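So this first bit is one chain, no partners, the form predicted on its own, shown in structure tokens.
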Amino acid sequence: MIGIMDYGIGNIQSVKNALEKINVSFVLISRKADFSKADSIILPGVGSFGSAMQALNKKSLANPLKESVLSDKKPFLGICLGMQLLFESSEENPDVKGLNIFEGIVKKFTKAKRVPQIGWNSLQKTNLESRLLKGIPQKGDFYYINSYFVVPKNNNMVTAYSKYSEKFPAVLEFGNIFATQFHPEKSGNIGLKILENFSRF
């Protein structure tokens, strides 16, 4: 059963939609007695970095994810701003701490004439021994929204790389915690093939 973190950021319906399509069971995730509900999570994402992290907070729920990812190594994906929450800051709020899972920053597209980035980008994989990315082609597209990307201090973690402008991780991968930048849930049957991958772990 997968448990999808609802705390007002995030497009929780896509999500939802795609995970009906493929026939896998979810759970609303809303406060901590939920995470018991679920064997694996989702942690989608919608906004700003600050207000994603006084959403976690204001509902208690940071530490119990947390706990669930590190403690219980429940399988984990984080889409889009997921992804980024799972480091120590980001630019667009300096002052707000992330959910410190990783150590790393999140930095702002600087080069690009456009932000945020908007539509469809190829992605190039590092691993191909990736489980989240398998039977995926190696230049696989998939649909992005964001300003911001990921800089891990461990690069070791990033099975696939896009570019806009600048080269930027878009898979992260390290034991049970997966991320994507991009949304599988939005970017059709390739994206649905993600999914599916992870409801299997």
The other form holds:
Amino acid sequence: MIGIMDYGIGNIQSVKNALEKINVSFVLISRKADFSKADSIILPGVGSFGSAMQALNKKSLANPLKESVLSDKKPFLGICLGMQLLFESSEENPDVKGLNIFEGIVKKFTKAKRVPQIGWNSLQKTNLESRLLKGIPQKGDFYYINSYFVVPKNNNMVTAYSKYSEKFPAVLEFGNIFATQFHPEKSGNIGLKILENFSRF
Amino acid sequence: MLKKRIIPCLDCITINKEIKVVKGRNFRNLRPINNPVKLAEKYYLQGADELCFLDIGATVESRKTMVSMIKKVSKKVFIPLTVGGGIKTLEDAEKLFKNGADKVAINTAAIENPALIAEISNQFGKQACVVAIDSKKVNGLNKVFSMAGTKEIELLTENWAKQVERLGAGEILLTSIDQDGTKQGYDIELTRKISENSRIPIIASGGCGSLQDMAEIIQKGKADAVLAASIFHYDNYSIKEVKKYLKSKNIDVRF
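Coords for the form predicted in complex with its partner chain, given the form predicted on its own:
Following is the full complex, with the preceding chain placed first.
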């Protein structure tokens, strides 16, 4: 059973629709007690770094989320902002602390003519073995909407990059923790395939 | 590399509580042609990059049918969905987002109440707020029109485009009323002008009649995405054919 973090931010409807389409059952996690129902966790997110952390903290979800991921080792998938929240902080809201699961920061695209990046962009897989990208073609296109990107201290967790005005991590995998900067739930069949892969972990 | 997007546009109208896709010319002479849910699924399977639904009737009743239609579409189609027409308040937008829309396009409401742009973009993110601008040449000037192209506004398209960007729009859907439905090609000059002065993506719309038109509006008009209706609705070209052609012109597209 996958738990979708429902913390009152962004649009979780499309993640629900995508899981229904691939016949994966899910529960919504909106309070601490809900974590026990979920074997794995998806953290979607649209909006700003600051407001998302504020919402997680206000609903007392940040600590139980970290516990589930770091102690209980539940498979975790962060999507878009849900990827960025794993880090220490973001240039978007420098005063706000992230979940701090990974060392590193979140930076803004400063060299791009158009911000946010909106649209389909291709992957460049790295040489690291990837469980999440099993069956995904080398240059697969996924749908992105982002003004910011993650800069991990440890690049050994990056299983794919993508390139906008600069090269940025598109997929992270570290033990039970997975994250995509793109939206698998909005990336057609190839995106559904990623969710399917995750649902088997 | 970021790809250029091909976006089929479904203009919708509600007749006897049933929603239909229609096609007209210069925003007039509308005729119903298909069921939007079926058509959306077809375009998705053909490889559309996004879909845009515009409720051109925009009555209280038709807004309700749009919400239930988008709910059905979002369970079958896994690409971004933009919905426009008759959205006047944050609540209207919220209802659409809760039922599967990813972006809303606002036009008349943005002109009458520019604060709505910031409200939507603060609440749901900048990417969720598309401002649609209908532009028509009047005495050599590009003027903004509201109310589905019927009301001339004392605003130059160039100025309004800059203003909506400042107010928080995530994208601009730029339609040339002069070209719309004529199949004579997009307004390249207008699109290039707006695109060069903008830091947000420009979706070009109105007038697409051929594959060359699409290549030109991307290469000469500098559009980030192209919207088209008739060439897809009447099966002149499939989305795959369009993309193959664009690729042969060295335009990066998704397959």
